[in-house]
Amino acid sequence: MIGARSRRILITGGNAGLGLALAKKLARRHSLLLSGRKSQNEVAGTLPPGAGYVVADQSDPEKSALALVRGIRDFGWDGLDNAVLNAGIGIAAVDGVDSAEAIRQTLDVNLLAAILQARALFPLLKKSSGTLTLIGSVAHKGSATIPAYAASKAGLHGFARALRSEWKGQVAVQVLHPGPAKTDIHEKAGYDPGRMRALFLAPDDIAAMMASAIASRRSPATLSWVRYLNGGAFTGRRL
């Protein structure tokens, strides 16, 4: 039974990194459905108690969108209060040049999947006057080490601006741009940040800023050291 102040929240990529950190922060107050490409058995024991899980592989954007809608129905929800499209990948470029395969994979997972998922989730969000949150990156302004990744996040930024206008009065839309976090995304991308990693923010702190930004519905919002030093992880609206 969903309490009066509880929300139905979908988080893609919710089985690892910032998605999992956000899920753990929200699990006590809200009903959560998380998604990822790993199987149910692979994520068993890692998700917050009570959270549902659906397998949705973003490398196949169209199928991932269908999987999310089916998973929401199977979970017993007829609407969504929040959809946080967080799943993504990064692939470090070799000498500043992405391979064609890396470009296609990055854009499919980070951009095309989010676009198709947003379209598929719109009726469920509209029913609840909900909020769609796209998770971008400070890299959307450009990054020499991950150009395709930067392009995909710039695409999300533009997509969010368009949807805010198109869906005005029906569904709130926002894009959040987290700074570097101490997750395994850089290792998976094949990039070693070296000593710079010491300056990365803890996932829990970024998750706290994400939750506050989601509650406020403001867009765009940059979640980096500047906001953190101004108390962003400890102040602001509660989701």
Given for the second form:
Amino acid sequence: MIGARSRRILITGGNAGLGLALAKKLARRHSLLLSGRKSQNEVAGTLPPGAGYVVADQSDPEKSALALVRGIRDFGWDGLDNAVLNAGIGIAAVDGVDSAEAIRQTLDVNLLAAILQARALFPLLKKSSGTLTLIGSVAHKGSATIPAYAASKAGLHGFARALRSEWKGQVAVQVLHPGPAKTDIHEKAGYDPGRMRALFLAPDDIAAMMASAIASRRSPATLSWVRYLNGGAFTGRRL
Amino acid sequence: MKSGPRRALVTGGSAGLGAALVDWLLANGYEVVVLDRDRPWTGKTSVDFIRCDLASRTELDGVLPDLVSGGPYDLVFLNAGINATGKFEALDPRTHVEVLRVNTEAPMVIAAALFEAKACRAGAAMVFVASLSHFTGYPGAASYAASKDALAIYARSMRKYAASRGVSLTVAFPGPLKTDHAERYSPEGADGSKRMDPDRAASLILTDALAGKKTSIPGAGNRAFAVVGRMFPKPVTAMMRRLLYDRLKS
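Since the structure above is the form predicted on its own, I would like to see how the form predicted in complex with the partner chain looks, so please show that one next.
Full complex below, order starting with the chain above.
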């Protein structure tokens, strides 16, 4: 039964933003392995106590998938209850057009890495009848500010729809689309939301909605103001 | 006001839907630039041919200047695509990489380069060829579904910018076509008789593109499928699973 026992949970991009907020929420009850681009030394002290960390740079999708599998084995896990493929970058388009470099980087990190990681993690997830969670974005329906980012998230949406059917009865697959959160993704992307930022949800609240959506295994789920105002951060299943 | 003959670019113009598009354009007096991995097998000599395997970033970067100087264009068809059907986890990782590179990354990079170099004339039309799979789940071709959904949304995201440059963006969602490509990737025993003739699909898509329509779903049956797929995602995805995934051998 979900919520009754400690789960082995992998969170990519778990050293910052929503990934870290989710990790902090789950750290007390579950066993966590987080991944990120930064080195062990750089993240030391910032992660929740007890969580493992593996370096997996998503800008090389194939290597990142191998790094995760190796990291899980070295951590002593022989199965995986949850994989939350959350790592992602955004690069604001300059004058309306993404550069070739930005397009390639965004697709590699946000989409291709998740696809190859899902493939590599399949045996571990299958063994534990686990859940694969892909973190999309409300931008998956299109955005003129961040076209390549929107495209990468739309790709995750279509990927989840297909894979959820393919892996039915073996591994649950879902895609979650969080709304904008008060993380540093906008600053990193070179985009200033200005006063709009006041309307962004707190990372903790999004993380709470992510946790209950993961427990429910439903797909797709949009985690934004509508859900929040319906009590999404306080009610729902517990992971 | 027209200066010289109209020019068109077609990626993947050597076979399938692309070849049908090239035929239509040549018959209607366009000068055509074709980008493909292989020479046109129909032996078309009247096109400017640029050889490039879009799965390779270095090859694409190498021909981008030629693509730009081949303009300015009145019509751009980002049509090249490959498929990979099979159980997702059983397919080689390289296959998934190539599907994403050819179907998503390359057309995005080409479109961005053409916009930056102002290689489209005002009043031009640019067409992104996605897939009818956009309106359903597509078990048995998960990375392909991802690649085409990403492309469709990129086009949608770029529409406003393109309009500011006087370029209309059309996303085409063709259904199954009678092409070698479709036959190679459909399961054994699949009924090919209901597939659309590529010449017909090409002329329907061209009509929509020249009219500046946002989306083009060629064929009434395909349009009905798109509506039903949107309204009932679960049963339609289950049906797609029976049509493709359940018939896969491995």
